[in-house]
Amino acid sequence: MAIEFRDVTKYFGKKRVLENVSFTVEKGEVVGYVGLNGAGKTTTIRIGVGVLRPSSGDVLVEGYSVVREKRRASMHIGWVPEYPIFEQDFKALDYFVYLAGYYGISGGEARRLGRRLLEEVGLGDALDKKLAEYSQGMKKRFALAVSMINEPENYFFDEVLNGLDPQGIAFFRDLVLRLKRKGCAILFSSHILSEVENLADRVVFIHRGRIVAVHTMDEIKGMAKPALRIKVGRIDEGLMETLKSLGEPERKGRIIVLRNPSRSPDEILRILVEKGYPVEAMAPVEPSLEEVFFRIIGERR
């Protein structure tokens, strides 16, 4: 495996922020890392690019140690943390030459990756702007360039879509997808499941700094409740009834979802117009993450 957590702890004082959290990303995979606000994302990503240190355990990248090997461990990491934070008064171009001297990498080299690489995160008009003037969204873009200049094989990206329009957000997935056919081994957190849900080949969920559940997409798929997607042209309280004898109603608006219905749409659809509701439109909902993952949350609260 390219990305190995093993039984990583670490406490803040003696407040315990992480508990024995081991997973593993492999070479071409892409890992999504979910949980609630404060269960321990950042923190967990943070020792693993080595820039938190853990109480106990390790992290190994391309078999290195960030504990014991982390120059060498370094060297095949790229990371994009949540908040980038980037010398402002410096040029965005200037900048990133002046980083890319620490992979060894001269001047006018530098400068030519620069470019090439601030021009496929679309800041090939801003190259020559100062870092204080750019949105937190072009600050992502930005580090989503430096994380590539040594061209790893493995890459951390915490909470990157924070910030990022709906033009960021399709690059960072044309990008991820771009990196795992190169073989490239990808963790990333993000409240929003569904981009988690579009990327992921497997999910890693933590609660209160343990991991809880790992699930490939196909397995939360499978875990997720059937359900149908009605829209009623009338919704009272008999309609509400009725539905409730085939399973679990809610509604949102003039759309009702049911799950877990007991019987197939076509007999669900004669038994409402016997009724005498107008059924507008009927189909069936796609598992969700998002179902899942508060199943699960529930389930350990």
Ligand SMILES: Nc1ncnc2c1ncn2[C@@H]1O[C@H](COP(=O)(O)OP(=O)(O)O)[C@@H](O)[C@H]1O
Given for the second form:
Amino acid sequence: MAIEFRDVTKYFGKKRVLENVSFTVEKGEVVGYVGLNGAGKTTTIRIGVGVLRPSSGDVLVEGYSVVREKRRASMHIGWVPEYPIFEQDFKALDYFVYLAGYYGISGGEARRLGRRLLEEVGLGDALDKKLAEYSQGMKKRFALAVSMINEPENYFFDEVLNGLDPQGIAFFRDLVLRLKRKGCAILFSSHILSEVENLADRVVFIHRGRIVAVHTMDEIKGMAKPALRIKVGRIDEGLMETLKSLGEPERKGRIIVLRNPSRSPDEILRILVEKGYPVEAMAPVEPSLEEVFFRIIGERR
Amino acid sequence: MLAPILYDFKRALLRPATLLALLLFVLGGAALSYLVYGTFINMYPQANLYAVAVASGNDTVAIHGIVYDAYGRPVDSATLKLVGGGDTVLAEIRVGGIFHVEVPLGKLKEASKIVVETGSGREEYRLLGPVSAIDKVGFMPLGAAGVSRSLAPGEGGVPEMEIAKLYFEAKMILVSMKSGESVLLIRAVNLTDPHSPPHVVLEYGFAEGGVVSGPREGETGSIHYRRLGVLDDYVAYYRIRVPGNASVLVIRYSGGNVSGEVSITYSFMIPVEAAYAGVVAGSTGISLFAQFFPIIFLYLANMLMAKPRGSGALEFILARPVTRWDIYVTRYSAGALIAVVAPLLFIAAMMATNKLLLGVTMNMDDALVLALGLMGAMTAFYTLSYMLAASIKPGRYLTVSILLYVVFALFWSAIALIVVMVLGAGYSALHDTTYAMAYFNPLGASSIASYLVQRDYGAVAEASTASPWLATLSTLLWITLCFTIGYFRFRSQD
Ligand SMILES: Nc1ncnc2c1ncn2[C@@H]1O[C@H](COP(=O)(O)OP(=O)(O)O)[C@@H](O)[C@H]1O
Ligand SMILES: [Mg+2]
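Shown: the form predicted on its own; wanted: the form predicted in complex with this ligand:
Zooming out: every chain and molecule, the one shown earlier first.
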């Protein structure tokens, strides 16, 4: 196991923000960490990278406790915070070199590495810019470059796609796949399940500080129910009754979404027409991951 | 590979702000030196003349003299200018050590003042009275006055019967009361034949206090005389040691058919060294700087801890292979190292600059006491600031630390005054109370150190409450308590 959260509980003052959070990320595995805003994702990750102390529990990275063996654990961790903050009056490359020094990489070697990594994340022409002038997206990219300084085997990415442009998102996907192939363990959080869809092997769901489910991506896709969008000229009680016998209808203005239909679209169309409802249009809806998400965390949208 | 903890320390130290802090201390030291110099040379000028002019016939005058500095040391190279009305320079003479020069009598008569210039000072001597006295008596003293004897018959203390045969004058410069180091300058003129130098044997001895006019002849039995030397020049220079248990120096001269003595009460003199140390350690010296240096440490704690902590940048650094303890300690040590080194630089710069300006500087013991006091004060204040920077709400740091600075550095003596008034102890208790309260001030070590140095020279009244041990203890307590509290609050932060 590359990353192991063990019964992590965290209080901020009297407020319990995490409760017995336990899950693992294996080598070569990409795990999505999904929950609503305020669920506790950032808190979990800050504890995982050792910058925040858990009230109880522990996190092991490569077998090192981030609480008791912080220095050793940190050698194996790369972290991109949700909102990276640096010392403002440094130039990007200088700050990179400064941070590299903590890993024993210094001087010309650190500069060369900094140039290469910053170029790689698309900051090649902003090396000498002050970090104060960096946009949120640029800061994310900078933190991404920094997270790779010592080629760690474990990564914590907190809402990393947030604030990145399409180019950045594509770069990040490639990077994650590359790291995964190298056998790295990657945990990345998002409040949007579909954001992790294409990358995650597994998803850990957190809700109000508790892990409510862990599923493989395949399981989640299997859970996503098909649905039909039906546009009918006249909507009344009778129509809703009929549809309830055919699935889970939900009215959205002049459109009805029928989830989990029990018959094929052709049959449903026939039944409605037979009952005299003027069906103007009917089309299948892509299975909705968000639906699954909300169902898993037990919240209504 | 440099361990991350050392690296962090190095980075914290080698910031423009920390280096600037060191520079400020060096500049402060030089500035203090100028301040000290300015005050000091008002009391003890750098260029002094002690000479006698003797008419040498053919309308010329021989000037025999010595130019000496504040510490009584002969100056190797100086210029004498005879200046007449309208500041016209009538004659310019280069002299050095004990000198003998000839000038036209007319020029001396025309002159209204003599200007002495050395590399480090300039002093003017007005020529009082009609210079024509030189025609009558055959000589006249020039420059600083001393204790004289036998200028003319009938002068107080000289028996009427005796016809003055020797003009004899002595001047003493007390350099240090501690070591007794003094300089004795003599000028003498053989009145029966001013053209040839005097020839007398000099002896000296010491008498207890209470003797104001000097022991009279025949009463010198209790004084043990030592030989000083043979005076066979118009001017002479001697180094002697005066004991602290006596208060009067008696110089006896005898030779041929003249004899006599002069006495100098030295116990009331302010030794040069004491005047200097008093200025350095006094309220316009070190204390003035000790009042403003804490701002630098307040700022350092802000830069090293409060600011990065408040902005959140510290968290990103904390994700490197370092612990909270590492960060707390390394950043603390960087500032603390400045607090230790800066006072040394400050004192060293002050001493070096003073050496350049005055040719002397304070002794190592005093310098060490002052440096230790400043170090303790700055470290304690820095630790207090750092504790605040690491523990209170970052947005409040500047407000709180500046408030504490104002209280501890600027208002403390006012607070002491209020305490005395509230206690109803009376104004006489202020001195003791001030030092008693120093222990409750992180900057207290500095004021105790200043006190100790000044007390050594008698430049400040004794205070029973001022103790170097208590000052050390209180400073260590300030440092350890603030450091520990700061760490525990820093460690448990989210
Ligand atoms: N430093 C803090 N002090 C107090 N409460 C906090 C702090 N950080 C986060 N919280 C609270 O903890 C909960 C979880 O926050 P967070 O971990 O940021 O959620 P997420 O990243 O999933 O949006 C939220 O209710 C948030 O308000
Ligand atoms: Mg978050």
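In this text, rigid core is short for the largest set of C-alphas that superpose within 1.5 Å between two forms. Residue numbers count along the first chain shown, from 1. On a predicted model such as this, the values are computed, not experimentally measured, just so you know.
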Exercise. With both forms fit on the core, is the shift of the CA atom of G247 between the two forms 2 Å or larger?
Worked result: yes
Exercise. Superposing on the rigid core, is the CA of P265 displaced by 2 Å or more between the two forms?
Worked result: yes
For this session: With both forms fitted on the core, give yes or no for whether the Cα of R53 moves by 2 angstroms or more between the two forms.
Result: no
